[in-house]
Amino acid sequence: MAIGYACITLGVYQTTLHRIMAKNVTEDKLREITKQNLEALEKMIDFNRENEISLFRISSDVIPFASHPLNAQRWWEEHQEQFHRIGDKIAASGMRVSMHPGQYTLLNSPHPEVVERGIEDLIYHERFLTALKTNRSSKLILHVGGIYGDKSTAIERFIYNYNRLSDPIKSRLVLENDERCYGIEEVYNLGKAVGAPVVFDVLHHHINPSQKERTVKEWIHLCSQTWGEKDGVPKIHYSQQQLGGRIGAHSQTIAIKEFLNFYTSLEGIPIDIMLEVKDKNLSAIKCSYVIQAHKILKKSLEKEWARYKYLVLSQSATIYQQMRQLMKRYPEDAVKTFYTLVEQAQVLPLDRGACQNAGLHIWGYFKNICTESEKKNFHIKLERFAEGKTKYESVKNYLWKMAEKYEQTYLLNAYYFINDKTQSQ
């Protein structure tokens, strides 16, 4: 079983995907951004390999305007060397990648032009995965679409347009239940009708449950039977509701206690779990470590602590000290306790004293190499924050620029900066 995450790798330097506005599009800019984004994707794949993450959803935004007339480049040929190098890394690590076309990729729209755009988008996604030399276990996940006033007719339209797709696209497509229109029973029946595997989304099912009284485990087992041998291990999507957010909004992080209850309820069903969560790779590593805690070596958790330490310090000096002592003692339950303490720190309200303390610790990397002007600017920003005259992001943005200038790799890859615009690089 693999646990993975989607699209964005947080806390890893130079992994942000670049975009361009339609009015600024030129062939040279498209070519440049495509190259930059493939470089960013390769860094994401490298991170996943280093951290033994073997399930990853690639963002649809790697190629700008990929299915739009604005981009007529044969990017899969022009950048073939990059694609093959990334694909070789994926294959060598046994990583399984996927993509998830967006909400406007619709096969059941009553408007033919919308359907045609949807098919063009699927052509792009299939071409991307093929350029990486992946096999058919690398999937494209698709929602059924809208109801348009008549669900039966909308489903018939989906089947008709599905059958128009090329075999390479159909061999990769997986259908997913959604939180509004099509519940798992309808998607399961549709998948059986067209011969497509079905991915079960846990949160969507809680919001939009089936009329049939089956447990989550029963639905997962049933959906897994729609996957053939060449489709790979059956996948599910797992997320948790954001407290206080709109219905269906994904949580900031995966609460480990709730996840463990879900995981143990599956009782060994062979599935891969794609986490849909805002802190992405942080939750993927957390969940992977906790379910195999007895195998996690101290040096692996120390690597995690190195990334988390200043984030935790900026939230609570007390929890920071508890975690330091935990890492020294490393008791049998160290892994679960570690992430429980991280979660406790993450939900605390702003503590100006803790923020200042963390900022000063990070400033220690620069105090002996910076200019007098830089030192003065930092202390002015920190003082203004202490007086409530500016936001903490102003301090962190300055520290990020200093880390870039003085090439402090340790800081550039710290989770301390993950929620700030400094990660735009």
Given for the second form:
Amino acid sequence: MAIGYACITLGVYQTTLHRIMAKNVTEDKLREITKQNLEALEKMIDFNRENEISLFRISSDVIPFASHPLNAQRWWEEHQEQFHRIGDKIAASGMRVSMHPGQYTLLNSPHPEVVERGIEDLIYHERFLTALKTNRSSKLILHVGGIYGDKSTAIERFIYNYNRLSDPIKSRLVLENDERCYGIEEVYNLGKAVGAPVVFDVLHHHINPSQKERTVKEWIHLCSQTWGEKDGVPKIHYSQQQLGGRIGAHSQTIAIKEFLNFYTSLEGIPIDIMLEVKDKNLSAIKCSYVIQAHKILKKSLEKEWARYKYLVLSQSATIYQQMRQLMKRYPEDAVKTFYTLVEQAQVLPLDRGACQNAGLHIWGYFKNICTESEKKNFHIKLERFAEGKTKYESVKNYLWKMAEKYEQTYLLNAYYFINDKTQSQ
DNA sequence: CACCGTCAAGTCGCA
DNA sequence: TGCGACTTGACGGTG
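May I ask for the structure of the form predicted in complex with the DNA now, the form predicted on its own having been displayed?
Now the complete complex, all chains and molecules, led by this one.
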């Protein structure tokens, strides 16, 4: 039973994936970005290991233009050493990694060239997971695709092209219900027909339910049976609706209460849960800690507190104090209370006073080591923010640059610096 | 340095 | 018939 997150690790230094635009592509730049992105991936894997996250979706963007004619490099050979090192870390920690080709990867398009590009993309993803020396429980998740005016023909085309795929690809492919075209019943039947396991996506199912009267738990149970022994623990996707967002938009964070209701309703069906949520690793750690609260060491929650504290302080000094006291007393239900307080802080509106206060606290790291002009610059920026003349981002950006310059590792891994305009308005 | 338009790909739905 | 949404934040050009 593992809980994981997808593609991006927030608030962890140098885990950004880099890109290049088609018009700027050169051999050297592709090579450089590939190397850099593999280094970033390694740092994400390190973070997951250090925080006991054993389920992770690797971004398709690690290799730029991976399945595009612009990139003819044999990256899996050129960067073999990096792949092996990352793969060893994954294996050593018992982490399960997956990949999820995007919305442009289609097996059932009526346009042959679209299908061929789709197959190329699957070859890329399979090659990536194999370069990491993962076994076939490392999955490639795929949607069925479009309807093109005639669903049954579209499904036939899917089956036809699925059967053209190589065995290594087929042994990794898993099908997922989507929010528009193919509901779980159709995907389940299709999975049965081609012999592919099925991932049940809770939010997609909610938006695009199948006709047949079955409960979520029954569907999850049925889908579990499509997973063979070598496919690993059956997996589902879980996300929550962003309030006020487009239907199907993923929420900023996973609300613990709602998650626990869902989790309890499963009554211990053995599954892995991939969270699809904007705050990524933050929710993955939160959810996995909350469902096994009694097993969580104080040390682990202290690590979380270290990452959250300035973010909380910038939202509310009161909640910050409550959490400080909580960590001091550390009562029986500390884990759940901790995240409940974090959630309370997250929904508060922007409070310039609290932001200013947090800025000053962080400035404490620099006030005795900085130059006069840095000191002056900071106070000007903070002042301008307090007067409502600039965004908090400009203060944060400045503090970030200072943290980098003076190598304040503690700050470089603080959630305070996560760029997210929606989080603090 | 701050700001903002653009981005490799396919399909669907709407004007 | 053509364009925006989907999703997303980094890139990269401009002032």
